[in-house]
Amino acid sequence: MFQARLPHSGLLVRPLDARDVDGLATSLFSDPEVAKTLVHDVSTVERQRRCAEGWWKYGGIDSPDSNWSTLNIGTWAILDDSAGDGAPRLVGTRGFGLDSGLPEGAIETYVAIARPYWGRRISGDSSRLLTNYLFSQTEADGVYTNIWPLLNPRSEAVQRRLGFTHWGRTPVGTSHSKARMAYIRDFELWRADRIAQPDGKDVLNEVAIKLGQLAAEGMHGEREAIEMLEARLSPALRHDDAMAQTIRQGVADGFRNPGWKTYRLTRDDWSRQVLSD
């Protein structure tokens, strides 16, 4: 079984196995920080699991369902083996996977990282190993990513870095299904009603932004997004103008961009890129 090391954390890598649904549970999916760039609710502890083990039957090595079976690569594992206990903790995942929002013969790819271990370069480290691995164990044409606009610009910085360039904008609604692209609204409505100071404008703008981008896909009206935000602010924090007119800006702010922000890299670019290295 292929596994190696992370060249600056020194973190293990390894195909996902059902070993990892406790921490991808309690390290990932517990912490609405890391959950929000996932496309989930995971607002309870019974979510949390629920999600993690479909994590592991979309993409574990070791699940009948996954996507081993049909791509040869699926989910891996980041893991913390420092303590030399005999007992790794998971503190992330890198996934490959199919998107019917995507050409085909393209491969998704995604990423979560406890935030503890943010900051030390898991992300584009695990991101060249394994596209190293994806291209010279498939036949794939590209590796893919989808990033929300206007809420993570360092992933857009990292993937540039990475040799990944702007493809085009992908709607959430060719990759999910209502049901899914419901998960993330009441997601991230129950992320506005844990607010409960002024100081919280940063995850309420990042809330209404998501929530606009909804709207322009058709899941709910601009207005009926405004409305549903302010329903969940404290009676103190609704009539707070400053969060008002984060309201307003950032569901229009979302408006203006649906979809994901995709980025390329094809197996050219990443040839290129490895004689040049």
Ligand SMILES: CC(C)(COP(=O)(O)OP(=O)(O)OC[C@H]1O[C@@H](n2cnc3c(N)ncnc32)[C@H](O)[C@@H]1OP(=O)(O)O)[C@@H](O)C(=O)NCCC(=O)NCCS
Contents of the next structure:
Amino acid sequence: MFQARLPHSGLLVRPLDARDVDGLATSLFSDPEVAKTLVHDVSTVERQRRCAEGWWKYGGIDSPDSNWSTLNIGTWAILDDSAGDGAPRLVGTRGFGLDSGLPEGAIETYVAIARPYWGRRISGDSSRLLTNYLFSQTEADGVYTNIWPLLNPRSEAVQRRLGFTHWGRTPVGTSHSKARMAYIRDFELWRADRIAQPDGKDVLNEVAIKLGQLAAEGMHGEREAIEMLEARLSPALRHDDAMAQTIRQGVADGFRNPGWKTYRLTRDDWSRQVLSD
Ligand SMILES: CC(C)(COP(=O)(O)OP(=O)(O)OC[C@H]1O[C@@H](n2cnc3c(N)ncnc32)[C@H](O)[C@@H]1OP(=O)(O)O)[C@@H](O)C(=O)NCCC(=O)NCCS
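Pass me the form predicted in complex with the ligand as well; I've looked at the form predicted on its own already.
Then the entire complex follows, led off by the chain already shown.
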């Protein structure tokens, strides 16, 4: 089975398998800064483990009925084996799958990298490597990626650098059930619970934007989003004018920017890139 090294970081990429479940839970889902864009509630160790098992079931090469058997592509592990101890550590993952919110025949890709490894071109390099694999090994006519508007400028920078173009907005509710959207909300409220000081304003802003985005899709009202958030803050923070303003502004910004910002690379775009390389 295909495996390769990424050009800038030298990390190893191979299909994800059952050995990687622990790494998914402990390197990726346990860090709220990584997990906050991944549409799960991973606020407890048990949930982190359950999500890791779910990702393996959905995309592991040794999981029965995973995307590998239906789409000929699934999820990949990105491993650091530089310690040379024969025990590579999972430091990232990139997956490919279907998304009911995207056109028929479209493949979605998603990625998560452990925080100490950010900024080493791992996302971009793994996308390029595995998009080549996708288009050479499957019939897919385009690869798409969904990004939370206002909340993930890093990820947008990566897509643009790779030649993806903005395709449009996709409601989160066309990709995910109401139950899954409630998990997203629960996780955001858990993030708000942990804000102890006024310097948590950036987190509060992100949470407020996300709740505003969910309000625009009918998960709750705008007013309700503000009240839910205020209720999560300690009385001292709740009565801090700057915090109250952050909540109101964030919810309003999110409400005006709903749905995924969806980027696309077509097979034709890819062929042109390969020819010009
Ligand atoms: C988003 C993520 C995948 C990026 O991974 P990475 O390996 O650090 O990405 P790369 O090193 O390939 O590229 C990072 C790019 O972001 C840019 N960047 C970094 N911080 C930025 C910011 N605040 N605003 C805009 N761009 C930023 C860098 O300049 C770089 O672009 P460049 O190479 O054109 O200069 C990683 O941060 C992550 O795992 N985040 C959590 C999970 C996630 O958000 N997944 C994507 C879901 S859509």
